[in-house]
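First, one chain by itself: the form predicted on its own, in structure tokens.
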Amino acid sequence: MTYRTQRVAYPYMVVALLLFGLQVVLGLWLATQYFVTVPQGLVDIFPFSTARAMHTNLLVLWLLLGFMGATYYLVPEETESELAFPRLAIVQLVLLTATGVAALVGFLFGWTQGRPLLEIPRPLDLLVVVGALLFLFNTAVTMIRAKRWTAVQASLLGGLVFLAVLYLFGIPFYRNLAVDWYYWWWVIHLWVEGAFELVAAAMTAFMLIKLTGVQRAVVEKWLYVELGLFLFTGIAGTGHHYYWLGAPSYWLWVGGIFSALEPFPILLMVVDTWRDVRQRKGPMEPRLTWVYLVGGVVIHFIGAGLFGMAHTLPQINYYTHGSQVTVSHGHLAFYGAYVLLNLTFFYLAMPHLKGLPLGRYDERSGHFAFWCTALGVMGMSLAFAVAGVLQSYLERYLAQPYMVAQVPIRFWMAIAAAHGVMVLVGVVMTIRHLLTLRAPAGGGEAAAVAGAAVTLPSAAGK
């Protein structure tokens, strides 16, 4: 830790990771009911819709958290200068979560707003908003400051910027139901396919650097093409929730051309960290943050690009929207985007806020839980995707009513079960491996002695 004020990242990190671990433990819970009865006095209490909310929205407040945490250890290194606010940071952790909170609470109680991602009462959506506002005046203000400009500094404040004004969009309720779902999907597209990726792409930007040692001018080229091309499909292919909402036809080209694009940008993110990985001279420590690393634009590949652009070409997509193949899609996507870059920064960053040498750590649990939670979503992900098309097949194409294509498919979403219990071992083996983080047995003298000889002039006095 070169800073004091990156401290601040730690809880967020923290919190980030227990929610995490409930948000799995209720996507087991709603696994379940898909081929168990639960008795009606339970489902009475605490309805399917009810635990989908929270494990959606779970998700999404997590994942928020575990960006502001990056961007609090990110911007001090990036700008060479302590974050301007520190108690700020805290204060807009404390106001976030209590937000989460009750708006979890308050869905046991019924109050929501009832559009899917978009829960929470309008309400909590103002101290949402407070709590962005907050966010982006610390780092605005830190990077001002500094008078030093990166790329990923660029990238990342472009990111969170467009994220708060995108999130302005899914707060008014529209009358006409079409264009409620319009303005819904600028938010939840939008944000995945548009802000999320400017902040991924400055985050991994920051993690190659560090890793590497590369020169950030090589980096920052790539950065450049592969964040035009990220905003020139995404943006675009947004058109693809279009089809059936009742919009001209023209978003059936628009969509389906560019949403066959997508995975471009994605694959060039693959050969670009590939060619990293094979230039690397000497060992690449630590071996498991390199193992997130790729493993994360692999699975980002296979579930963003190759399984988005399976169901979303019109074509497919008349018989797939809604079914469990877009639940496929979404579980294996968000890992391999989202989930795994912030378990990637989080090995990156703790070992330092822990201040072990050189930010090396004994991995050898970690090892054990990445491949579990790994190949549990992908067992997950392709079992879901089995009983997708099936249920595609039988609902759109042999019109048999909803309950009756259940039936067929209750084998398989009890195989996506099976592999969500491996999931949830992974899950928290990787946070209690992450909160336990100590130095390498045996090697913690000799790192010592190393860090104290390539220690940076600028971390002189901070």
The other form holds:
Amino acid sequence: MTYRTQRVAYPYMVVALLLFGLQVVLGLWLATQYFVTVPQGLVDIFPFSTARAMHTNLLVLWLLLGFMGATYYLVPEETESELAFPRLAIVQLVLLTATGVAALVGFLFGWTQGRPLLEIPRPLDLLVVVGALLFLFNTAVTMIRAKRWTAVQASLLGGLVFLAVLYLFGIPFYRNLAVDWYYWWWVIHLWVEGAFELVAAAMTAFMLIKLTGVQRAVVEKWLYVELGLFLFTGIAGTGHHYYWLGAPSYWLWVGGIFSALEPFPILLMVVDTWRDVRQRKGPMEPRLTWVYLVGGVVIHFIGAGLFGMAHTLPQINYYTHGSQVTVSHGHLAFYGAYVLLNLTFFYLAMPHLKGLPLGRYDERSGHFAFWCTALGVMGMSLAFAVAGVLQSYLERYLAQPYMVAQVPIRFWMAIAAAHGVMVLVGVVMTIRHLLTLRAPAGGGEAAAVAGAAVTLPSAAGK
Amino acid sequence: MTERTAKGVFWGGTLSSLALFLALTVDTHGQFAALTRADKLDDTVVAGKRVFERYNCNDCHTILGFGGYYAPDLTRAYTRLGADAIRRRLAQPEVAFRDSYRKMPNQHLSPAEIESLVAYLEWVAGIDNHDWPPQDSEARWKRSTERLLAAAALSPAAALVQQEGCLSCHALGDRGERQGPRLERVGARRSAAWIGEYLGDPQRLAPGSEMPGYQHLSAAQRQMIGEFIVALAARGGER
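After the form predicted on its own, can we look at the form predicted together with its partner chain?
After this comes the whole thing, all chains and molecules, with the earlier chain placed first.
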């Protein structure tokens, strides 16, 4: 940590981690309801729908808080200046957290906008917008004052503005259901395959520069190419959600063709990261941060690229649309693309924020936590995938009634839940590890000196 | 690759995709009215959509394939169930799903809310969305029934059922008598082999039965009739 105001990132990351833990607990309860018969009395007061609203909103909230924390850590180093309004950043965190908690409690009492993933009631939406504006204002003023522009900053700020603008399309009430879903995807799809990708690419580029010490010009050049391909395939690729909602049939062509290209930018990112890793100018220390970085890139490709590609062609999607296949893809893609990205950034930033010498930390329980979570999520996604393929075949192809087709699926949901327990154990350990980072026991000094050239901000990226 | 080329890839890729997407969005808006029968989208339907959102129905059910995956898709619920069955499920889910392994919460809806939801689902069922979902495709149902009827008319087993006068005691579809059990139900309950054996000697498997024996048919013919009856079984039905 070079700049004093970077410190505001720390509480963002702490809140994000705690919300992440709660999200996983609710996820486990959701999976359980698929294979255990919940009595009517409990269903009446805490239905699946409420738990699902909490699970998904917690995800969005903690990922966004993670991005914001990462931004507040990254922007001072990129602009080589202090943050414009550090106190305002804390006010913004309190505002957004309070809004989030109010929304979650509200769900329990049936206060909801009632649209999946956008359940936050409209009055609270306005508070979210205020929080987002505070954030953009703070970030933009810092960048403008510093008068030092990098591609990483541009990608980050562009992504954040794009993200805020798209959120507005999710707020109004739409009379026509088809129009409603049309713009719902402007928030959901264009977030995860547009705005989030811009933010993620900026964060990844920043981390690659810091960790590998590869020249900034090289990293930034590939950043442009990756983003160009991400947005080229991602924007028109929104069409793969427009197949069956009452839109014209040309979306079958546009959605099918552009989404068939969507794995390529991710593949380029994998190749690019691999090249930077090979050309690094120092040892791979701390080892765990590298494991997260490479793990994230690989699972991003499998979850978003391959699992996504597997069911975006209209001929396949006709049978898989709205089944557990989507659930499988959603979990692995979010974990690989955005959960691991945030956690990697936390592992990069939090040791510095805690003032540990050269960002080194005691890694021991962190490795087990990573593998427990990663293998748990993989197993869970595979179980969802089996359930989804079964559902597509039994319900969609053989036309069995929904509840008849769900019978054999219950077993696979139990398998998914068993892996969910692994995920919960891994996540709780990860959170505990990140919140109690300590200097490595013995030998840390020698390793720190060896890696100094890479870790010092002044030596990297010039 | 120079940085200049890289920037060119970025702006070229982003802007071309954005231009295509926005142009198609404008065109799509021009077609929504016809594709969704917007002329039938009256205030009752909109009130139904608000009820649907107020009770967060969409976080268990999917509609147009979007939402929670925990409960049946509602896109064609109206064509699948009809107004009356929808009303009963909404008013008393604890009764409608008493024997189900998955429950639906009772939201204590008012009669007006129930009626608006029915109107809403009726409107949704009319959206032209390339005949999704497949399991509720009326075109598919009709094709399947036509195939079944055509095969039944031509099949030797159907001819045997007619020749032996099975329908003078049993019901099948709209035809036949009610003295014996309905053949669709027999088909749902028994295997083809069991039926074939039973036809040979009803008294052995069901002592006291009024059913006459069909020893004059060959074992192969009796097995054929069994397979025919099993094929008539109504598929699954709703739980």
